[in-house]
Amino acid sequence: MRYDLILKNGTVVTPEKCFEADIAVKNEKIALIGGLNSDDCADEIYDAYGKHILPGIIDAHVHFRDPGLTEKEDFESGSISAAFGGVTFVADMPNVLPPTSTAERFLEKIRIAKEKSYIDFGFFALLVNDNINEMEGLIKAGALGYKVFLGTSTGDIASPDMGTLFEQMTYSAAHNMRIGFHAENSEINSHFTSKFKKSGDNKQDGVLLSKARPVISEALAVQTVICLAKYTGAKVHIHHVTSKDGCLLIAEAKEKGIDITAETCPHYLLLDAKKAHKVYPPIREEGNHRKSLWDAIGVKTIDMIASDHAPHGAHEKSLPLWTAPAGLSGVETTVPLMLNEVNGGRLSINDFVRIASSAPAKIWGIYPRKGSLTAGADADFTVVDMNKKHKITSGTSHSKSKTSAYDGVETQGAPVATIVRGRFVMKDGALTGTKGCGKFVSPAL
């Protein structure tokens, strides 16, 4: 038989085991995984000797900038990112000029996507409170999920009134749409950022910021989406779960059976408030929140990591705290970092897979066609060195934002390819694939 790709000799990495296969490539599906027969060949052979093989790892929190915001970042530059950190999907947020809350705008995107990326790519929709008779249409035009900021961030996007949301959410119920909120609540961080702009308190940034927006706002707006999704019927997701108290009510409405599900991110993991990391929500002081959330990870409360890739220039990021927007750059790290959580044994490598690539093909609809490796499924892998030993450099990211929260530190385990639908996008450190490669991918497709 001959294949289109194959890969042999590698450590075949799935949510449940580690096993030595060859994979083959036919037509951008996985063909076989397995063994080879003797006269099988394909036209180009990649030897994965003392590497793992993933399944193409999803990052599907991104802030593509594209349209409208295009000096941060856009698709060409934020795919190359992603290619170079071990990512083959990503599923980019609406928040961008104009926002993607109608059809119209969500085709558009969609084109300017595929004129762009080297990587394949799906989109969130956006719900406000003037949007509820474009829901279908976004349906139709193949979103992944829809998207509400039940408190503001990049875009300054005002939350649904709760009747609104309610019907929306109604309406997402019935049409079995899961809905993604920003919880915070905008009234809690708007009466103590006022106080602690006033305040003329010297702590540190990140301190002031978690205090501006405290934990009670994550915990309000996480009860919230939980008493709406118990009246409503709909499916909802939590991004960007930064601590102890938002877990616990999470696995709560878990045991409820309120199909909640829930994400973190590095920064959450792996950074403390001390340091000035403006982001929204903020990064928490406290140290046993951090650890609420590797425990919530272990126990599946929280069911998959993001980047939350969200780019600004350098010379924003410099500005005084309550002027500096927020957003950290992430992309192009999550990978490294990760698996040098793996190598330090506070998660198994197949833990990795499920948070960073199964469970969330399967939370947004798009599994088993990505996140999987079986026979059928599209050929993405991240092949990745558990040896290889990296620094990460914030002057050298493929991002437009040359910026970094993690600018210095060392990891061990990185991406040395990037396969998309069986083609390299990225192969030893040099960016192999072709511009405007990447594929729109939804649960419609």
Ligand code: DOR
Contents of the next structure:
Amino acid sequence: MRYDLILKNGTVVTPEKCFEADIAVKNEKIALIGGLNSDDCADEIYDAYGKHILPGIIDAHVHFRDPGLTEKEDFESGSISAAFGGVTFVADMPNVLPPTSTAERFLEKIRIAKEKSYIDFGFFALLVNDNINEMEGLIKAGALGYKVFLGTSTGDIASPDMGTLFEQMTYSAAHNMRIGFHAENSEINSHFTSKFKKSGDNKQDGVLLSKARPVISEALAVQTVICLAKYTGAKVHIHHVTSKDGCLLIAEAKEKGIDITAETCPHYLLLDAKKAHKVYPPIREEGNHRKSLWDAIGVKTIDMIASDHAPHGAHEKSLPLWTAPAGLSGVETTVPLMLNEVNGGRLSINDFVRIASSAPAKIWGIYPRKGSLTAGADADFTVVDMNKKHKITSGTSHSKSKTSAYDGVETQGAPVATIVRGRFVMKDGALTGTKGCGKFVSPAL
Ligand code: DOR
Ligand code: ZN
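Pass me the form predicted together with the named molecule as well; I've looked at the form predicted on its own already.
Complete assembly follows, chain above in first position.
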């Protein structure tokens, strides 16, 4: 049999196990894993000896800023950065300009990304007070899920009022659509933020930021989401969980049978508030929060990891605390950072594959097409070298944002090839894909 591509001699990694096998690709799909015949051949053969072959890594929380904020990032630069980071699929957030809250804007965003993207992509659809009538059109257009900013963040998007949100969640439940929440409480945040602003302290200070948007802000919001989910039956997801308190509430709700999933990000797992990296919700001071997040990953209270890649210009990021924009770039650094943790024994490579590929694909309705190494699935692979040493330097990032919270950090374990539907998009540190080769993927299509 003649295949398009054969990956030979690699160690295949699934959430359950690691095993030696060859993988054959035909027509953008996985045709076969293991058991090649001696006369099987392919247009291209890649020797993955000594490397691990992971299902394509999914980053289900990025802000590629297209349309409207393309001086910070666009789908071309964002997807190139993702490809260098070993990411084969991204789910992009709707706080662009104009926000992705109507079917028409959603379709326009697909058109833009199709022209520019190097990797596959899907989108979230924004829920706001005035767009209940758009909810059906947004599903038909192919939304992965809805997004609600319960607490205001970049873009100052207001939360729907509770009555509207209740109706929106009832609708989502009836249409089996999950809603992702930015879970912060705006009243708490504004109260403390204005209090600290008045005190005149305006230096970049992560501890102060965490006091201005305290843990209770997350806890109240998560509690609200759980209560609304209980009364509406809607499937819900908590983006970027930062605290032990958030984890406890989510664990309790899962036990009670609420269909709730949760995500955290590398910065909440790896950084301390003292380092002053401005992001919403804020990175916490120690107080067991980081340990709880790691534990929560182990027991599946937190289902998945995503970068929350939120690029801003280096100049803006260096402004005083209350004027600097919130958000950290990260689509290119998640895989090396987490592989470094795998090497350090913090989690297994199988767990990494679960939280960065299969779980996000399942949560957002695109499994097993994405996130799985089985015959018939899209031939998306992240090939990694667990021995490769890498130094993160913000200046060499492929994102437009040349600033990183991890500047100078040395890691062991790095992506060496990014393969999307059987095509090498990044190979040995070179961009091999072409602009526009990425495809829109959704549960509806
Ligand atoms: O810090 C953040 N930045 N948090 C968000 O919720 C949005 C993001 C952005 O878009 O910059
Ligand atoms: Zn975000």
